[in-house]
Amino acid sequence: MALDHTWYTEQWAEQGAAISLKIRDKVHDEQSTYQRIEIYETETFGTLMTLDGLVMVTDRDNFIYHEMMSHPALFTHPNPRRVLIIGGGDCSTLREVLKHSTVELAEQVELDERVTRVAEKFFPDLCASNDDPRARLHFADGIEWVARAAPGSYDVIIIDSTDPVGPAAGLFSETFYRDCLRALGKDGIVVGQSESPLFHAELIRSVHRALRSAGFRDVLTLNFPQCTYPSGWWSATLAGNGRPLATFREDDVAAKRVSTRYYNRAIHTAARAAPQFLDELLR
């Protein structure tokens, strides 16, 4: 990361790009136990919060994110009930799950407390469904929390990640996979983000591999645009052993019973398709 007077700037050395977010004040600085959390006020992109010099949550643009991240997968389950989101600290995914009728429970499991407390602070329309009675929140290690689930805890689980790097890596594993994969009951989905397909392809096909390896039999990545994200290209990756995920709720999302900005039958399906390049890795 780098910042001059009027700009941020995050750098994406290894692929000789960056981008840039004029600013008008930086507002919280703070370093965690964790990580360090810093809020910037940008001219055109509203409140900005990175994470260790990275990007993380723009006014702006978070919708397209959160959106692909929840309703893609709650429409291809038939009845979600029991939903778990690991990370996701900023709270939004979690609102977009509770958007969902069908949902009894969704508990979220951020590993550093203070993430959520500042978004609650500057982005307190995207922590305006925390104090709904469905929601609980848990600040613990995610990974952990799925190694001792029950059998057949939950529905959906939520892979709202940072990179894989430091606590995150395990997140991108089998190992973490198979215990998704027994934490899920009959028709469950595991959805995490997958990065950019234009720079993280090679990643893509891990994640791809360590799902199927883990026991999944249906791997599907969904492509969108993101951006303050690197290249601006963004995915999510789901997995199941029940119904295709080719196939999905289309008559419920088309009854608009869940109120969006970027998600719809037609996004649904079109994020379904493979570039030829990622296609090809893929097989």
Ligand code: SAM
Second form
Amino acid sequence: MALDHTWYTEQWAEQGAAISLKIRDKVHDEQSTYQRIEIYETETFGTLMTLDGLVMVTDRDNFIYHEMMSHPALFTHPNPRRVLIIGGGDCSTLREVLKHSTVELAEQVELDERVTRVAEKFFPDLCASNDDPRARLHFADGIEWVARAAPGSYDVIIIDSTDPVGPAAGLFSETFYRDCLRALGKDGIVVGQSESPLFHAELIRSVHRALRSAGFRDVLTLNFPQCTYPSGWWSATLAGNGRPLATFREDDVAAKRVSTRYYNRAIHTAARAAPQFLDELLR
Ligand code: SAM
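Next, give the form predicted in complex with this ligand, keeping in mind that what was shown is the form predicted on its own.
All chains and molecules follow, beginning with the one already shown.
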């Protein structure tokens, strides 16, 4: 198939694979202090945001990722009131978190203010909760933020980061996870995006090791489809020392007070199942 300027293509050289989305138009292109931010209008996936040439968000499939980054952790914690989001500049994780009536404060610490300003313009739906009185948007380095956080100040920390390179690399480190553990209260849970089970299984293993070395006794990786991310298959890894991560508030999920399009009780249950190769790698 011939690819030309009407296709956005992201190649994963090491994997010998790529994804292409047919585009109508490129509507924004800027180099911020931290990264290149581009916005396209696609034929079938709505608006697309890329950072440094990598897909971050499309209108069509972002709900899967953002719901899985937020609801499993929030429905595992017995009473999540104070939530910290690291990264997440498109603000969709924030929107999901604020659907929980227990949440009194949701702080988002995004390194690059431009990502949020561009998202506000091109993804207004994702940013619909930015003015919620419980939301606080900060533009700072999440690693430094957590290092300075008061002990026990959050119930859930969500690491909605870019890939583990550049400023996001430290968000996958034992030192950072130790700071997260200190910043979490009783029953606290940290959850981070942990890349593709198929392409990045070694990274998932290193995340498990780093979390355990940092002092988390319970570590659980959830997997879910994400067709515009490398391999089309993605993961989120949770860690905690409170109630077992294998359990969650199933009745509260089933009551459907939190509206979702992907996440539900059966999805949460199924996402915990580790594929055989990953189970063996993580054992
Ligand atoms: N859903 C996306 C994915 O998994 O591909 C992640 C999207 S979100 C836009 C990632 C954000 O993390 C980016 O906007 C980036 O600026 C931010 N980020 C990277 N390193 C960071 C750090 N150290 N502190 C705070 N935010 C950071």
